[in-house]
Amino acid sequence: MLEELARIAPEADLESLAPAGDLRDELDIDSMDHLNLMIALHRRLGVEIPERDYPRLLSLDAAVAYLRTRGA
C-alpha cells in the first residue's frame, strides 16, 4: 500500500501519514489520483475493487482492512 501511495504522491511524507486520516487530504491528492491508486492496488494485488467500494478505502487503516477482507 505504501509503495503505491509513494508512486501516486512521490513528494508526500508517508511516515507522518495519519493511519485514520483521509488519504486525499493527508497526501493532497485529487479524485483522479485516488482512482489511480485503486487501479494500482488492483494490478499489484489482483483484488477487484468495485467503484462503489472506493469510499471504503479513504484512509490507510480502512484500505488495509478492506484489502485484507478481499484476500490481499
Given for the second form:
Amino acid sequence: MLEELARIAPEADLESLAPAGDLRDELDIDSMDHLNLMIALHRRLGVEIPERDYPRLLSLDAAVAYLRTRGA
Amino acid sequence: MAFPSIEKDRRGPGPRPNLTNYRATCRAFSYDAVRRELGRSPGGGFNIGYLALDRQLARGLGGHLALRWLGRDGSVRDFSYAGLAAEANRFANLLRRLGVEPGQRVFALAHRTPALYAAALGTLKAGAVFCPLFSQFGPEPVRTHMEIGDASVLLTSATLYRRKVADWRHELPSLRQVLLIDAAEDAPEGTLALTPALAAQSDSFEAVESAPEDMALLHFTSGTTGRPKGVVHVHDAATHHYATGRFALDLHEGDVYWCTADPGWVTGTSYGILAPLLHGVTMIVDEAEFDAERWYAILQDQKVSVWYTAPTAIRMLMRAGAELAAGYDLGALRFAASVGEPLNPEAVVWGREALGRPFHDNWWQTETGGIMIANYAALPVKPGSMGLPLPGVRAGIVERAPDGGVVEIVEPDRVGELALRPGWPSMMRGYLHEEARYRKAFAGGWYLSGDLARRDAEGYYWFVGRADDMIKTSGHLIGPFEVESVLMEHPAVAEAGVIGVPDPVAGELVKAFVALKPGALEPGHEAGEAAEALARALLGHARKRLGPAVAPREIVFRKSLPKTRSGKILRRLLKARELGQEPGDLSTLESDES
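For the form predicted in complex with its partner chain instead of the form predicted alone, what are the coordinates?
The next block holds the full complex; its first chain is the one shown before.
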C-alpha cells in the first residue's frame, strides 16, 4: 500500500505518516488520488473493493484491516 | 446513441417552478426590477453582506436556519440568520480593528468550517474584498494568487499555514495579518489565533454602504500563457446571484439547499454562500470530502430539496451504483443541478433513474460570476446540452473575423465560440492589474468565453470543446502554462507540454509530456527503473509546488516535443496524437516530437 501511495503522491513523507490519520489530510491527497489508490490496490492485491467501501480505507490502519478481512 | 428530451410533468407535487414560461419571463425580465426587489440598506448602500444577512433579519428571518454545518466527525452546528450575522459581524469588527480598509483584500485558504463562511460575509460587510483560495492548492499557486491580489489578511488553519505559507510569508509586504482558525493562544509568531480574537469583538456591525460597482470578490483563473488572472467582481453581482438562484436553481422559501462546491472555487462562493442566503433558504455545508454513502445520507436526513453538484461527483456516484441510492429516501429532492464541465447525457439520465430527478446541467465561468446558460425545472431537459440562456442574458455563437472583429453565427448547429453580450451584473469588471488582458476578452461587443459550442434550432446550447489549450479537470480550469513552468524548474527538464486527456470520472486529467536535459538519464536508461524513478521525482516536485488539484497525474518522457518555428510547444498536436485524432493544420510545425 505504501508503494502504491508513493507512486501516486511521491512527495508524501510516508515515514511520518500517522497510521490512524486520514490520508487525505496527512498527505495532501485529493479524492481523485484516493480513487486511484483504490484502483491500484485492487490491481495489485486482486481484492475487490466496492466503491461504497472506499470510505473504509481512509487511513493506513483502516485500509490494512479492511484488506485483511478481504483476504489480502 | 441519441438521448430523447426529458419532458417535465408540471402537475407534480411541490411548489410551482419559478420559471414556467421561458419566452415571457425573458421578455419581462429586467435587472433593475431585481435590484428594486433586493432593496438597499437604510443608508443607501448595496452591499452583498447586508443583502445576505441584515436584509433577512429585517424580513423577520432572524430565527430561520441559515447554515447547517456537518462536521466530518458527525457533529452538527446550526446557525440561524441572526447567529450567522453575529459571527460575521465579529469578523467585520476584527478586520476594522486590524486596520483593513474597504477595498483591501482578505484571502481565505481554509477547509469548509463555519469560520470560513462567517469570515466571507464579515469581509463583505466590512467593504473589503473576499478572495477564496482552494485548500488543495500547493504553495506556488497560493503565493502567486496572494501576490496578484495584494493580500492584506489571510484566514487559514495552522496546518495549511505551516505547509503552504509560512516559508514565504515575509516576502509579501502587503500581508499585515494571518488569522489562524484553529490555533489557541499559542499561535506562531506573526499570526493571530482567530477564536480568542473574535471573542473580544462586538457582534453588531453596520455594513459599509458599498456602491454597487465597488469591488467585492476576487477569484482566480488560469490562462494558457502567463500568470493566473485575478477576476474582479463587484457588489452588484448579488443581483445576478439572486436572479439565477430563482430561475436556474429554482430556490423557494423553505428550501434546504446543498451546494457541494468548495468556496475556494467560484461556484462555492456565488452559489455555496451568496445565492442561498440572498434567498433566505437553509444551506447545508459538509466539511467532509466526497463519500457516496455519506452524501446520500445527507440528502435523505437533511431533506435536501435543491442540490447543486458537479459532474465528477455525479460520475463517482454512478460508479457506486444505483442500488446504493435505492437504499435512501430521496423524496425531499425537488431539483438537482450540475456545473463544472459538461455533464454527459448518461449522467443526466442516470439521475432520473437512480435519484428520481434528472440532473440539470448549466454553464458559466469564473469571469461570468454566475450561471449564464441552464436547464430549468419546468422546461424539457436535453441530456448533454447546457440549456438555454438565463433571462437577462444574451448569448451567441460567434466566429472571429480576420480583421479582429467577430461575426455572429445564426444558422443552427454550426460550431463557433460561445459569447455573451456584456452588461449582466456579475460580469467580471477586470483582471486585476491586467487591463490589456481584460480588453482581449472582448471583441465586437461580445465577451468571448474561449469555449466552443453550437446552438440547435430550438436555442439549446451544446458544449463542443475549448478554443484554447485550457484543461477542464474535476470541474476546474487548469492552465497548462503554470504546470509546465513548475516542471521546467526541475533541473532534469528541458521542455514540458501539458494537456488534458479524457477521464471517465474527472472529465479530463492533467498529463505532462517532458523532454529531459541531456544526461538526466544515462544512455540506455531512457526506459526502466531509473526513468520511472525520475518520473516519480518530477511528479512529487509538481505536486509539492502545485498541490494535487493542479499537478499532473501522469508524466511521460519524450526525446523532444513538437514545436512551432517560434519554439512554442504544440500542445494541440500532443493532444491529437494522444486521442488518435487528425492533428489539423500543421503548417506552423517546425520540429516534431520523438
